[in-house]
Structure formats: structure tokens, C-alpha cells
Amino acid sequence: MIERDILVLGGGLVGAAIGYGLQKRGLRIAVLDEGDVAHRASRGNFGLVWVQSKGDGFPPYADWARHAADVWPDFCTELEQRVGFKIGYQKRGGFSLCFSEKDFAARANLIKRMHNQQGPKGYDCEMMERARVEKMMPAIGPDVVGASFCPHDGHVNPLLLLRALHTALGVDYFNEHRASAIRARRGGFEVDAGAAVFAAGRVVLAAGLGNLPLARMLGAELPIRPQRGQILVTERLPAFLDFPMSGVRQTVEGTVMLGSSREEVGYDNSIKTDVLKTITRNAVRAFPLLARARILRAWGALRVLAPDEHPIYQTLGDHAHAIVATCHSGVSLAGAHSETFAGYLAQGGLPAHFAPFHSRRFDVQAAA
């Protein structure tokens, strides 16, 4: 039997900061993962580190988002000195584009909305007329009214980051185990994975959709569910986009990634003509130089979802010492998991303020 303090359940980019900022803390971890053989959205999403429109109608979403922003400077520097290589991290603010004066009124009454919402702290998002928007991106197509700007947004190659973070977890980190049965015990839980037997005083929930039959081996049910996004990348092109957006990024090495779609089709992670067709249609309409440039590969990856779309912090049932985190954005949070969610459970478990973050808000929406 191999005994740690905490065993952190899933290897994606969720499990693999928590435990990496556990580690850190000096507590005995292991990282327990199924391997790609999973439903991996760490390894399919588009790797955007966002803020603006996050945490609308939900406010402590929003200010975890914003935090995450904060944090993700200092914790990226940290990791590439820890692992020895960059993971092509950018913060130079995001955009979100309009196509239409309609578009525009509806993205400032959301962003007028999430001022409101976020009162005396603040919220860092503006709308730009076109002119402003083609000042910073000259390669705007026709079709571009404006855009909201957020200076906080960034993105990252999101497989670099999930190599650096397995990379520093080291021996810690056990790849090909997926946890298949969990007991609780006197003083904590045993987990079967692989060939082996792991015991902790503690443990945490973290494999995405992978949380829904593990929860259920301790008794709970967990409102989560799949959500499918498909993305293309392109050649290599001359550098012409500075700054991301939720549909169009330039990587660092030069390639584009286009995207996404949110289709309600299961664990269905296939690719489909039509939507790819509409991923691109919407690029060019962007960038109209898209349209000359080669696609080089297309996938579908599914992303994790509450029914309100926001993350779910917890203990889980009767289990003080079972904790849950399932989110969709474990690249924009990648930064707040490890340098202050992991610091949480090393102190001992969640404060009072993540209390909405609990998956009981979804009983009081039903009774409402």
C-alpha cells in the first residue's frame, strides 16, 4: 500500500495544479490519472486564460476568475524556471468582436451589466468602436463593428502547460492509474488504481467528467455533464494577431487555432463538417487573410459543465474529507488552483467564502 497525505484524483489540469501547489506546501501527494484514454479536455481546449463575461450573474465566479488573472503571471514564471522550458504564456488583453450594431448593444449591456454586478471592486472591460479595435489588429475584416477589451485576458499553449506541470509533479505523479474503486476508512480513504492500492487522509476529486462514477463510489451524484467544442489550427503564419479572442488566437509558434462550438451531443468527442464549416466561415469573416491559410488538423474535445457553467467547489456527502473540484476552465484557473485552492486544503479544507461555489445552489434554483 502507498501511503500520502492527499491523493488527487485525475491527472488533467485541474488535478495536476492542485497537486502541484500541494506539493509545493511539502504535503506527500500522489496524482492519480487515468491517462489519454480519457475524455481530456486539458488536452483539447483552446487555451485561453479569460476574464471578461466570466461570472455573469454570478459575482464570485467572476472575482475567482479575475484573481486566477492576477496570479497566473507569477505562477507561470515559477513553473518554467522549476521545469526548464516555456509554455508560450502572453498577457496582453482579449478581445471579443461584434459583426453587427445589434452584437455591439448586446455585449455593452453585458459588460454594463458586470460593472454593475461587481460594484466598488471593479471590472477591467471596455467597448471599443471599430476604429479602435482595427488600430490595435489591422487585419479586421468589413464585417467588424467593434469589440468589448479586457485588459486581464491572456492565453497559453495549454499542452505546454500540462507537460510542465506533470513534469514538476515528478514521481508524484502516476500516470496510467485510474482510480477504480474508492473506501473510505478509519482516518481517510483507500483507492485501487492500476496495480496498486494508495491510502490518504484526504482525498480530492478532480478528473473532470471522470468526477461523476467516482462521486458515485463514495455515494454522491454530481450535476456535471459533457458539453462538445471542436477546433481547427492552421499553418504557420506570419505573426498578424497580438491579442486572443473566443474564436481566433495566433500561438506563439505561429499556428492559429479557430474555434468553438458548443454542441449538447453526450460523450460524443467526434469532429463534424458542418460546424467546422461555420468555425471557419466565422474566422475569414474576422480575418479575411485566414481564408489562403492551410488547415492542418481539426478535433473535438469535450468540456465539463455544471448546469450554470460555473466551477463546483465542495466536500462531497458525508465525506468531510472528500473534496470535489470540477470546473470547464482549468486553464484560466490553472494559476489560482495551485498558488490558492491548493493552499486552502493545506490548511485544512475550504473557507467559508467558497461556499456558493457548493453544488447545493442548484437545489435552492429547482425549489425557486
Given for the second form:
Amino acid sequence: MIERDILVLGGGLVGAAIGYGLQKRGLRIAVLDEGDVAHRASRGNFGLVWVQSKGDGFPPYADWARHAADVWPDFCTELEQRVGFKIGYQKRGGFSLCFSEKDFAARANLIKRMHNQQGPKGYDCEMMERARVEKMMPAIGPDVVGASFCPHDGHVNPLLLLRALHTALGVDYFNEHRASAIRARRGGFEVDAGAAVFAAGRVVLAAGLGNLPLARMLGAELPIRPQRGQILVTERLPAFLDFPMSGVRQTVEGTVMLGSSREEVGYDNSIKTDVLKTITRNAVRAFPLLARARILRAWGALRVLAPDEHPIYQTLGDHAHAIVATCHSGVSLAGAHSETFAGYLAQGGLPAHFAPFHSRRFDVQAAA
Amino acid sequence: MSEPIDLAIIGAGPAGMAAAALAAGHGLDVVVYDENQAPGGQIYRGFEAVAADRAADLDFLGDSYRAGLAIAHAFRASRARYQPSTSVWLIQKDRTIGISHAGRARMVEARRILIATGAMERPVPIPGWTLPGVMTVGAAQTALKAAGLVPRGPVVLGGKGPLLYQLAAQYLGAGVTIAAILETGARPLAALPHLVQAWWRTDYLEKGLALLRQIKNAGVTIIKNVSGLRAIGDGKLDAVEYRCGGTVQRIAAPLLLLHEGVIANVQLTMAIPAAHRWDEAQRCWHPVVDEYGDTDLEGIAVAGDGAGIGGAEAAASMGRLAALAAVHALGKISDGEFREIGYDLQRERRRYLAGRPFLDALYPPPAVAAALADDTLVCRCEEVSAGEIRRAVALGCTGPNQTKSFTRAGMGPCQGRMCGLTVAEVIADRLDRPMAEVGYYRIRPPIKPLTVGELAGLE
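Starting from the form predicted on its own, produce the coordinates for the form predicted in complex with its partner chain.
Entire complex below, previous chain first.
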């Protein structure tokens, strides 16, 4: 039996960031992870650290996403110093391109709505006409009519972020220790994982889609589902793009990632050529020079989505010491999970202002 | 997308050509997609041009090359449609195929697919193997067959296996100076028990012995039981260092050709993905196929060295078997005919394969992982060293996929072809686990070069 203060179930970006934050605060933890070929959103995602358009109609998430972007730079600096390598983080702001006047008007409408919603807290996102966009990104194609720009947006190499978190976790990271059973017992939980048994006063469920079966072990049902996104990555190109956007970003290494599809296909993470065609057409329309770039890989990955696409943070039913953290923005929220969320847990539990993130919000909507 | 093709064949080596000729002969609509400009595959590369323009070269290319001409001519004479310079970058389980030709990509559908993409050389990471002047034996032979290119300076050959001696003989025939053959641990004693079975292939053995005699008679230095091969040079190869009998030696040479045998090229079958199994004797992954080459995926078969190394003649037999199964599945022959022809082809194939256990035992794959120095590059594309792989294992990586995402090994343009086995071997060695458990990269399409523009304009 391996005894800890808190067990984090799931070693992807969400679990690893929370585990890292708890470890930094002196708690005895273990992060339990699945093996080499798990469904891993953390290994398949796009790498945006994103604020604009997050939390439309749900102010707590807009606030949380902005907070996450605010703490990212310090979180990153400390993590990089600790592990001794860079993780490719940049925060210069990010775009969302518009290809028609209608697009532009719809986007402007969203930005205005978000601005009004966030009020005095500041939203800082603005619409830019083509001329300004072109100044910042000379490679844009003739079809771009304008864009929204948010100075808080950024991007990172998500694989290096995961590696850095695992490096920092050190011996507290247990690979090939998938939690196969959770038992509530007096004063905490026992978890079977791999060939070992772990015990702790508290557990954090942070296993992405794996949270579904884990929550069931404690008698609860979580309203989350997989949503497939397909991504392509090109060969390394000379730097041409200083800003990321939903759908296109050039990494620090020079490769270009293309993506942003959404498909409801259950647990199927294969690729579909018609979707890849749409993604590449849009990319070439945005940046015509991409047409000549060689594609290195294409893959499908599964987002972890609640019905309203916002995160779920809560304790689980009768189990006040089983905490759920589930979201599809493990990259964007990594700093907040490590610096803030783990801090809440270290101080005792979720704060009152996190109540809106409870999945009971869907019961209310259903009743209304 | 237009009407599905009856049988789509990927690759025009012995398996692909033999399969196409048989299937077309039984009335199937057959299309052969080949990334080369002319049929022949690796082994019969450029046979038409050689026969037409460089007939004299046939003398040093040897009998086995000439034997392939019959298969090739039957293929050319058949009604199978041949699509040269066409790469297949995607195969999906529903038997849609992504192809690319002359900068345009399109999707085609097939009722049956036969993957006949053959073998590739086992990558041999040694210190300095990325220096200009270090190549593989296979690449050198391709240059010889395709363009009659031979090196000028003295050549050192390092490694083992039939192809290495074949090239040595071909080079001698073409007047190339061979400074030395550095043989890495052939094991004649271990191979002896398999000799009886191999006797069915006396032609094979005689051919091998004749090659060795020819090389010895030419006065080429052969140094046996060499280890610790190292390519030395500043910006280009100057010398080859090796260990033998407890001492370290050095030979000056501008060109080192490495070879440690060939392995199945499973990039395409892995990408679908079909089921694979670890083959301990050949130390590589093979698709799981039945005696007709059928994989676990409906209507998708593999024939030739891509299903396990068996050589050119066995590949042609297996190509015919797979084609026969397609002909039968599409109702062109009766169950009785299928059994009858199939029986003969099976017997022929078994005879061709009889020498294989002997060769596998004589030229065992090297156990590279433990001896790899930390600073030796494993992934050439992304320049990842063995030490970085070991550090990833220390970090908790237990398989090649987590290792890939943490180190970038396998993320470059070669799609992990050059490093996949080595990375897994290093992990297996570190964790003391069998390779079957460590697994392999999840191979992502496109597995052949494809541009963003081609995909955007997909037809």
C-alpha cells in the first residue's frame, strides 16, 4: 500500500498540472497514468493558450480563462527553470480570421457581446480591418477581410509542456498505473492501479474521458462526451507567422499545425479525408504559401466536452473528498490548474465561487 | 469517386507484378500503383532500361536479376493497368486509397487491396552514420541498378547479409576497389541445423557460395566478427574504425556502405492499422496474415517481403496466392479451381522459403540497443540521440509513442521508418521487456509526401 495525501488520477495535462501544483505546495501526491497508447487529448491537441471566445454566455469560465492566461507566463518561467528546458511558449496575442463581411459582422457581434458580458473586468479583444491584420501578418491571402485580435492569447508546444510537467513530478508520476478500482473507506480512498494499491485522504479525477468510468466507480455520472478534432502538421518552414489563430499556428520549431474541425463520432479517433480537405482549404485561403508545404502527419484526437463545452469542477456526490476536474482546455488552463486550482485544494477544497462549474448546472437548464 | 477497382495493388516488385498478371489473366480489373517510374521494385529495378540499353550490365547484375525479367514481362503483357510515379499516402479500412501523381491527389476505391511494398534495409545506427560518405548497401545498389552509378574511391562494406555480398560481387564486376568487408558476426554454427531444410534450395546456397568465392578470389580483405563500427570524419567520412579480436583498427576510406539485412516495410499496414506481430527471428514487426496474405481487415492483403522476408521468388508466389484469393473472392473461379491452383502455389512458395531459416540463423539481426553509445543519433530527421531516448525512459516513458511526443524521435519527414525499431529496442533494453510488449509507433498518414495544396485540392 502506497499512502499519499492526494491521489491524482490521470497523467495528461490536467492531472499533471494539478499534481505539479500540489507537489509544489508540499503535499504528498501520486499521479497515476495509463500506458503508451491511451486516448490522449494531451498528446493530440493543438497547443493554443486561448482567451478570446472562451466563456461566451458563461462569465465564470471567461474569468477563469483570462486568469489562466494571466498566470501562464510566470507558471511557464518557473516550470522551465525547474526542468531546464524551454517549452515553446509565446504570448503575443492571437487572431481569428474572417473571410467575408458577414463573417466579420458575426465575429464583431460576438466580441461585443463578450465585452459587455465581462464589463469592467476588461475583455481587451478587438476587431481589425484587413489593412491592420496584413501589417501584422503579411502572408495572409486575398480573401481575408479582417480579424478579431486578443492580446492575451498565446501558444505553446503541448508535448513539451507535458514532458516538463512529468519531469517536474519525477518519482510522483506513475506511468502504466491506470486506476482500475476506487474504494471509499473511512477517512479517504483506496485505488487499485497497475499491480499496486494506493491510499489517500483525497482523490482528484483528472483523467479526461477516463473520468466517466472513474466517476461511475463512485456512483456518479458525468455529462461529458468525446468530440473529434483532426489536426495536420507540416514540415518545418521559415518563420512567416508571428501569431497563432484557431486553425493555424506556426510552432517555435517552424512546423505549422492546421486544425479546428469538430465531429460527433464517439470514440473513433481516425481521420477522414473530406474533413482534412476542408481544413487544408481554409489554411491555404488564410495563407496561400502553405499550399507548397509538405504534410508530415495527420491525426484525430478526442476533445473532452461537457454539453456547454465549459469545464466541470466539483466534488462527487456524497464524496466530499473526491474532486472532479474535467475540461477540453488542458493547455490553456495548465497555469491556472497548477497555480490556482491546486492552491484551492491545498487550502482545503473548492471555493464558493466555483459552484457554477458544478455539473448540476445542466440539471437546472433541463428543469428550466 | 468513380466505380471501385476490382484489385488495387500497391508496388510493382515481384509480388505486385506476379499478382497483377495472374489477377488480370482471370478477368479482374487490376490497377498497380507504383512510386517508381518503371516496374521492377527494388530487386528488378530498371529491368526494362537495363535490358534495352545496358545489356552488358546484365553480366554483373547476375542471374537472379535476369530471372526477374520473366515475371516482369508477363506483367507488361497482361491487361493490368500500370500507374507509375504514383504514391499511396493513405489506405483506410473501408478500402479507399489516397494516391498522388504529378502533384495531384485523389481518392480511389477498391474491392480488394494488395499491399506489396516489399522490404527496407534494417537501419543501423553507428557513431557517425549521418556523415556524408556513409550510405547503405541498398542505396548504393539502387544507384547501380537505376543509373549504373559506381563509386570511384575504395569502398568499405560493413555488416552482413546476402545483399552485402551481392553488391560486393557486382562492384568487383564493375571494377570498383573494395578496401575491406567488415563482417559483423555471421554465425555459421548456429545456422548449421537449418542446412538440411535449406538443401531444397541448393540453387540458393550455390549462388551464395559462388558469390563468396568470387569475392575471395578477387583478393578482397574480409575481416570477420567485427564490432564497434564507427564512421570517423570531419564534415565527411575519412576513416572507418572497428574492433576485432580485442584491438581497435582503422581503415581510411571515403565511402562506407552499411547493411544489416532487410526487414518488412510495414509503414502502410501499420498506418491503416492492420494487426501486427513481433517476429523474434527477424527482429521486426510483420502484419498478421494467413496463407493467402489476408490481414485482419476485410479485403486487404499483403504479399511479398512486406509480410515477412522471404526473397524475390517467394514474394512472386505469395503475390500469385493473394491474387488468386482475390479472383476467388470476386467470383471469377470456382472453389475447386481455387483449391487446386492454390495448392500448387503453396507448394512452390514453401520450396522457395526453405532456405530462409538458414539465412536468418546465419545472419542474425544485431542486438544494437545495449551497445549504443548515449551520443549516437537514433533519429536522423530530428537528431535525437540514444541518450535522449534513455532519459525519456527514466522519466517514465514505457513505449515509443510517449517517447516520440517527448523527444520528437520519429516526428521528422521519414515518419519514423529510420528510428522506430531502434527506439523500441532501446526502451525494451532499458526496461528489460520483450519488444512485443513495448510496441511500435502509431504511424500517421500521409505516409508518402503530400502537400497542403494537394490535399486542399483532393479529387
